[in-house]
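Here you get one chain, nothing else, as structure tokens; it is the form predicted on its own.
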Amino acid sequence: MNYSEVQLNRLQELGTPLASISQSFETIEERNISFQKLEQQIVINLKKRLEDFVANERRPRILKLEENISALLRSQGFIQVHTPTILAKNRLEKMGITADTAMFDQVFWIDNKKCLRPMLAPHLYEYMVDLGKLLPRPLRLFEIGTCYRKETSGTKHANEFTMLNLVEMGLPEDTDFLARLKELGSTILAEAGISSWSMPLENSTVYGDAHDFIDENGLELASSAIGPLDMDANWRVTENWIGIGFGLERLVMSASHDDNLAKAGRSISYLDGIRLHL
């Protein structure tokens, strides 16, 4: 026999990957003694991690990563912007997200004209237009902010998550756009501590055929796009551009080899991936 369902739930609650538990027992007593020892050791380890966190870092990894990426991109000529969390419905429609699309059902609506943004791109498009009238090329922009989607439950999704979107517009026409995407993506992934990744071509519901950034375990870390696209006419954008959208929780999850996105995201149950309900 293996651990009981209640025991497995407790181990999972403490953040123990169930795939790593493979012991079997002859008797219930043997099983229970083993469980008590294992639970005790896990709690000791978590308390030690918490002590180290309080004594040293004092901020979650995702906040440190956000600060480091922001400083890195600014040093490379990117302008950081800070846009509203509330998004107008007509801007979502300009992205091709209408009532007959799957993503429309994932949106948290405030009323019939406004929603919590499911992505950062619509407001970045506005900046591309307005700053594009004022600044020379190439125009480099980025934002890091919270987005919201009605995601299905699971270890790789959350209703509330942090996105990094970066865009370069008006690059020289002889630019190798795919190579530039790869260069920018590798810069962010290196800053996150991720060295093994690939860049397959996938189909995006918003951008069509686009290259994703995937880690060695198949976890999607980012998606990218090369414009102009057909929908750019909705924004009066006519120049070339490249853009990448990263999920910061997924970057932390991949770099730390965690098995649950909740450990990296906004939480009152975890602090920097350390379970608090001990």
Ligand code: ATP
Second form
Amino acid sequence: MNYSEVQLNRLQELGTPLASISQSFETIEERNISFQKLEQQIVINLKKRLEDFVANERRPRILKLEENISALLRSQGFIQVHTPTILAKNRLEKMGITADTAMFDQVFWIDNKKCLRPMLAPHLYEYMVDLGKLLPRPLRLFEIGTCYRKETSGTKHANEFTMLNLVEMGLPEDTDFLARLKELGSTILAEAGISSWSMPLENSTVYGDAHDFIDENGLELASSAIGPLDMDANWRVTENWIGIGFGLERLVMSASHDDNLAKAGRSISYLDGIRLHL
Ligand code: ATP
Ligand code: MG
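Next up, the form predicted together with the named molecule in place of the form predicted on its own?
Let us now look at the entire complex, which starts with that chain.
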């Protein structure tokens, strides 16, 4: 027999990947002794991690990653912008996200004209136009901020998550856009500590054919796009551009080989992935 349902729940609650604890026991007593030992060991390890966290980093990894990536991008000429988390419905429509699309059903509405942004792209488009009038090319921009989506599936999605969206507009026409996307993606992934990744072609409902960045387990880390796209006309963007949107929780999850995005994201049950209800 394996651990009981209650025991497995407790182990899962402590953040142990269930795949790693499949056991077989001859008797209930043998099973219970093993469970107690395992539980104690896990609690000791978590307390050690907490001590180490308090002595050293004192903040969740995702915040450190956000700071490191921001500094890195600024050092490479990218301008950081900070836009509202509330998004007007008409800007969502300009992204092609209308009532007949899947993304529309994922939107959290505040009232009939405003929602919580499911992505950073609409406000970045505004900056591409307005800053584009004032600054030379290529124009390099990025934002890191919370996005909101109604999601049904559990371990790789959260209703609120942190997006990094970067964009380069007005590159020389002879640029190898795909190679540049790959270079930028690789810079961010290296900063996150992820060395094993690939970039197959995916079809996105919002961006058409888009290259995703995926990790060695097939987890989507980012999606990218190469413009001009049809919707650019809605924003009065007329130049070439490339953009990538990363989920920072996914980066943390992948880099730390976690099985659950909840440990990386905003939480009141975990502190830097350390379960608090011990
Ligand atoms: P998925 O197919 O995994 O649901 P997506 O293709 O809908 O993701 P995009 O719109 O491409 O997501 O968003 C860019 C990135 O933001 C994704 O590659 C992923 O890293 C991250 N992301 C998207 N939705 C979520 C979510 N609900 N929770 C955490 N991260 C997310
Ligand atoms: Mg995607």
